[in-house]
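In structure tokens, one chain follows: the form predicted on its own.
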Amino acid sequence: MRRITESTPAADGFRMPGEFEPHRGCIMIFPERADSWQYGGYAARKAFVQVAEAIARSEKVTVCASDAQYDNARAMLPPWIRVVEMSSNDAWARDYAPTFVKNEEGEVRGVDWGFNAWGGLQDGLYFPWDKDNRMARKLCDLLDVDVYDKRDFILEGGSIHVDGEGTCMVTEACLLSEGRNPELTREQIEAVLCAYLNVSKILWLPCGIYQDETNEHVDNICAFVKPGEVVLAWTEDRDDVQYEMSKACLSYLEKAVDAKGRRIKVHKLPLPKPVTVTAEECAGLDACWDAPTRTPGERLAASYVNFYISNENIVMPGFGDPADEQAKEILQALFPEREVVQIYARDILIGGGNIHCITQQVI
């Protein structure tokens, strides 16, 4: 593995593909952190295994597990899923596995962004995050790809969505938050994204999903389904605080054009009814920084937009809500060549994210 510091992906002719383009595989991390995953993580691990098995139908899945969880992971996962021992602070592969880029010849490289647990000491979610911050480089070594060193710029994979044709979508709430790159202007942040993703247009949605602890990652509110088309998390309940947030994003998208000058076609993806954490679930979580991780009745950032696009499947969350089936039907119509697999994901959601957050495609 070569660590590249003297150039950028754009300068070298590498770009980040859209998630709907073909993958070599997918990276996941086996969960165990006691202040993220209730009651020892047993239910969460079962859900992670279901996700891994669904993705593995059409692409190679690699699961990273700690020394303490390696035997459990190997026993729970089928033999065609690779398990490697690799330390981490938690299990959010989307946010600190590498962002992979490729050139026209098919050569793949990784981008190693800085990670500070979604806000560092300003408003981050845990400390330390040192093991997470080393994972991108370790994974590039494991996969035998060169890596661009951009650890001086804080960015999570869940905070960006690209169309593979020059457009990147982000939220202002996240990328302009004080805990990430406060010394940089919006224009300077755009310049970094353009250089390292090889895009020419940044779409700045104003916000994300209410109560999203990541400062409202874009991958929970809006996602590209193909160039020029997105799904947007939506509610018709005007009394829900999310209504104005989703409406603000829709208003922005209706006026926006992408890097190719196309108007953005928006498909509304319904949200489930508000999902709140129970007292029993809270009782199964360790404290974090001498404070309860969750409080009974706390609203979780549930969204069907948090799905993973594998080579032959869409792996999406379900919440036991009447909207589950409607959301699945919408995604199936948008991806007719892929089978939509819906997995009950409450036990992932309690940890703070969902299926897209626990996966990272290897192109």
Given for the second form:
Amino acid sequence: MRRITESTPAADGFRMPGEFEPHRGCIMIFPERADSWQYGGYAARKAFVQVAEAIARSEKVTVCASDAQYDNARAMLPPWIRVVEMSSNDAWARDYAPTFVKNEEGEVRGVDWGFNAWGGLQDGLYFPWDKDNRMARKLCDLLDVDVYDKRDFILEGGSIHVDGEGTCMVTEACLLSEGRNPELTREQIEAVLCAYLNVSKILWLPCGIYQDETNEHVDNICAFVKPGEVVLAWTEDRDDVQYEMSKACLSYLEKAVDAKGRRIKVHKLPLPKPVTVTAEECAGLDACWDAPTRTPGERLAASYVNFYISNENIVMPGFGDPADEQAKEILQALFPEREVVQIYARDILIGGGNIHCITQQVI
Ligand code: KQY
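Mind sharing the form predicted in complex with 6-aminohexanamide? What's above is the form predicted on its own.
And the full complex, kicking off with our chain again.
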């Protein structure tokens, strides 16, 4: 593996494809952190296994597990899923596995962004994060691809969505947050995204999902289903604080054009009714620093937009809500060539994210 410091993907003719383009595989991390996953992660591991199995129907899944969890991961996962021992601080592959880029000849490289646990000492979610921060480079080494070193720029994979045709979508709430790259202007942040993803247009949604502790990652509120078309998390409940947030995103998208000058077609994807954490769930979580990780009644950032597009499936969350079925039907109609698999994901949600957040496609 070569570490590239003197060039950028755009300069070298590499681009990040849309998630709906073909994948070679998918990376996940086995969960065990006791202040993220209730009751030591027993239920979360079962949900992660279901996600891994669904994705493995059509692509090679690699699960990174600690030494402590390696045997358990190997026992819980089927033999066609690869398990490798790799250190991490938690289990958010989307955010700290590499962003993969490829050129016209099909050569693949990784981008190793800086990671500081969603805001560092400003408003980050845990400390330390050093093992997470080293994963992208280790994974490029494992997969035998060269890696662009961009650790001087803080970015999580869940904070970007691309259409593969020159457009990247982000939220202002996240990319302009104080805990990431406060020394950079919006224009300088755009320049980094353009150089490292090989895009020419950034769509800046104002915000994400209420109470999303990542400073409102885009991958929980809006996702490309194909170039020029997105799904947007939506509620019709005007009394819900999310209503104005989703509406602000819709207003922005209705006026926007992408890198190819197309207007964006927006499909509304209903949100489940507010999901809150129970006292029993909170009792199963260790404290983070000296404070409880979650408090009973706290609203979680549940959204059906947090799905993964595999080669042959859409792997989406369910919450036991009446809207589960409706959201599934909408996604099925938008992806007629892929079968939608819905996985009950409350135990992933309690950790602070969902299926898209725990997966990273390898191209
Ligand atoms: O990408 C994500 N949604 C990660 C959230 C991390 C939460 C840590 N408890």
